[in-house]
Amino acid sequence: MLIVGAGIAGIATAFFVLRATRARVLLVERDRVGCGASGHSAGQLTTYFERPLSDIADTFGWRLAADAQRDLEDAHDLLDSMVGGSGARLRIERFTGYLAMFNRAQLEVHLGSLLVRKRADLPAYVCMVSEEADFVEELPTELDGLYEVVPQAQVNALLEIGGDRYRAVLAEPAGCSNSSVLCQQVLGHLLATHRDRFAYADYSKVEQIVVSDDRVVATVGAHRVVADHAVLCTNGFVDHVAEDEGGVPLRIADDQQITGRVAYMAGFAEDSARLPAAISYIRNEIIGGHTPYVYVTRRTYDRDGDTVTLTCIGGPEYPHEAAYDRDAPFPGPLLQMLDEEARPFAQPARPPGRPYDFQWHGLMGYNDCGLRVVGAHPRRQRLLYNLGCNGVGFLASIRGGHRIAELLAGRHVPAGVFDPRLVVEPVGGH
């Protein structure tokens, strides 16, 4: 089978599949591995969507809304099972994470996920609400028992900020971790124990993909690869194409497509140690506005010789419109907006106009449904994605690559919000 993209979607698709089957598996990487989003993002390991549990489970029911939140959970375990597998050496560092809200419709939007996550008998979360908020006594009573009232210094303290404008925190599991390590390290552990049955290639860019009904067949750079299955793990990079042996294009539907985005972040060093941390600041009025949320991340940093904290801070994203370049120069108002508008949330203390350390930008894969695309086209079985960052941290692309070996090996795999669904062509061409 060929996989296509060797980020960490890719990655861990291939890792999984190589324990579950017997497959022999080609990995192709149109850079190097782990260079794309996977390699220029905060690292963090987050089990929420982009899209609220609470609206997902209004367009697909409660059960299926709560069977896709409980599989994204299950991906910490999954991330454990590849780090020991592969016997890769990294941090992983777990604790709480934050969502800051300063409004009631935020509120309300987030405690109905909350009853989402009640009524499917899912891990309680916590959700505090200062006792100056001006609309506790305003919430619906069917939400009573899943927040809890307290005093503004608290919610000031677990978000590290000051004043009175943020006047709720949703408290739940987090993490951090470098995604771009363990690409490298799981690779390494992959070609050294399969070697026969499993390839890699990098520079090797997938110019088109054609499905039949017995086969794939791909054409990367000038080479012509044949195989039963692809899986395309491609976030953001939408200039290959796939069709079947007539020339139509295999298509998803259209909320469904890849997009992509680039985000862009900053980092600096602080050689005081400081908690590991993983907290977002909405700022649309209602949630889903075009004002990007502003998000800070903490983890423990080794450079040479030294151990420092790494705070990373980010936000701003920007429709992928031309040829994406890696190297392209950071924007200087960009950089400026960040440290004027994020620096704030992340160290207070840190002067303005002081030069970071680290600035990156990274091809997110974005979609319009918010959710992550993994299994099989529906017309085409042999086509499968594991795609749709959607900006939330790297275990949706772990549970994604268990996901699609499931399939692959065979085993059941109920039908869930993450399926492609087909694009209904309209009837005489009309």
Ligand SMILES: Cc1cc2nc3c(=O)[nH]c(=O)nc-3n(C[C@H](O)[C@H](O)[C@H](O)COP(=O)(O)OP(=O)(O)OC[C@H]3O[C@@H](n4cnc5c(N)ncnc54)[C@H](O)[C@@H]3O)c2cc1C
Contents of the next structure:
Amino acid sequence: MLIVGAGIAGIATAFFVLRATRARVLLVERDRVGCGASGHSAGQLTTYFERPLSDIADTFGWRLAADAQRDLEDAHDLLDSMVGGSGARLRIERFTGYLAMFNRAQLEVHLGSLLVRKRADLPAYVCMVSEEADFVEELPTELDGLYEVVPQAQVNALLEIGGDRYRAVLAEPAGCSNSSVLCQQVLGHLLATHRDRFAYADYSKVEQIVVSDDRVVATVGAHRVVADHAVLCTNGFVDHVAEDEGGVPLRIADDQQITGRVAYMAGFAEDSARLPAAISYIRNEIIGGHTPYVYVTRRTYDRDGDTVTLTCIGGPEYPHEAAYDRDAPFPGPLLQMLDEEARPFAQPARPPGRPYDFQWHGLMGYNDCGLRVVGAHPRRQRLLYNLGCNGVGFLASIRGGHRIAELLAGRHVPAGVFDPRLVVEPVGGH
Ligand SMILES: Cc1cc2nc3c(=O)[nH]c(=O)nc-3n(C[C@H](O)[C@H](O)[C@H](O)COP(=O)(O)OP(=O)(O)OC[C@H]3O[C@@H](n4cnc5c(N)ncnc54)[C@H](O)[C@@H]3O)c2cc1C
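For comparison with the form predicted alone, would you give the structure of this protein in the form predicted together with the ligand?
Time for the whole complex; same chain goes first.
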């Protein structure tokens, strides 16, 4: 089989497919291993979707939403089994992450998600609301028991800020690691241990995939690759073609179609060591509004001969139209905006305008349904997908790789919210 893309999704897919089946696997990458979004991630190990769980439940029903959530939470164990099974040596830090909210609408949506968790018997998360929040008395009684009322000082302490803007905080299990290092080390392991049935080619772009009933034929540079299945792990890259033997493009439902978006991030080494952290601060009055949330990631960073605390700040993402250039310079005004708006959350003692140690961007795949696409094309089962991170994808890519392996091993995989769906043709359409 052919796997396209050597980010964490492609590497995890290769790892679990090789473990679960006797398949021969070729992994191809247009650039180098772990150089896509996986090489530009903040490294947070989070188990939330960009879209609130309560919203997913409204669309797909609470059972499927809860299954998806449970699956994602299982990915912590899958990560550990990848690390253990490959002998990868990398730092994994686990701790509690926080989401900062300031109004009743935000809180109600996230308490709605906790209600889904409760209904599905998922482990309870702690939500704290400041006793000074003027909306605390107005919360519907069905949400009683899903939050605790605490002093404002406790909210501020957890969010590492002062003032009284943020009135509520949701605590979730989180962590941090380095997905690029994981990709490199797992690849090295697979090459060393599966020489008879695993091969890897970098600087090899897949231009076209033609899927028929009995095989897949891919054009990879000047080469033609024939395989029994192909798995697209291409995330935000959309400049390849997948079609049937009659030349009809193999599309999935419109709301699952991927478009690329670029996210930006800046990082600095702290002057003295700090504990790891993952904190997101909502800034929109309404969910889905235009002010991006900002997020702070703090983790232990091993430099040559030195270990420091690395703090990263990010948030804004932009639709991407031209061909993505990973070496394109970081836009100066954007860095200034991050410095003015996000730095005070991360390290208020850091003076404004100080140069950052790192600044970078990465391309990610988004779609309108806000959910990753994992599984086989409904019309052509030889084409599979594990892509579309929608902003958060470290653990979800690993979970996706495991799900693909289960499918290819012929195990029963229940239908779920990530399944590729068919394009709904207008009546009388083709
Ligand atoms: C700034 C930033 C911060 C982030 N922070 C976090 C975070 O803290 N936590 C989190 O969970 N997620 C985070 N993400 C998202 C996370 O990085 C991604 O979800 C994850 O790395 C996606 O992995 P992937 O393998 O699907 O995609 P990628 O790593 O992008 O891999 C896709 C690969 O496919 C290759 N490819 C594409 N097209 C072709 C082709 N035609 N032929 C051959 N190869 C091809 C690409 O070169 C690329 O290497 C962040 C992303 C960015 C950009």
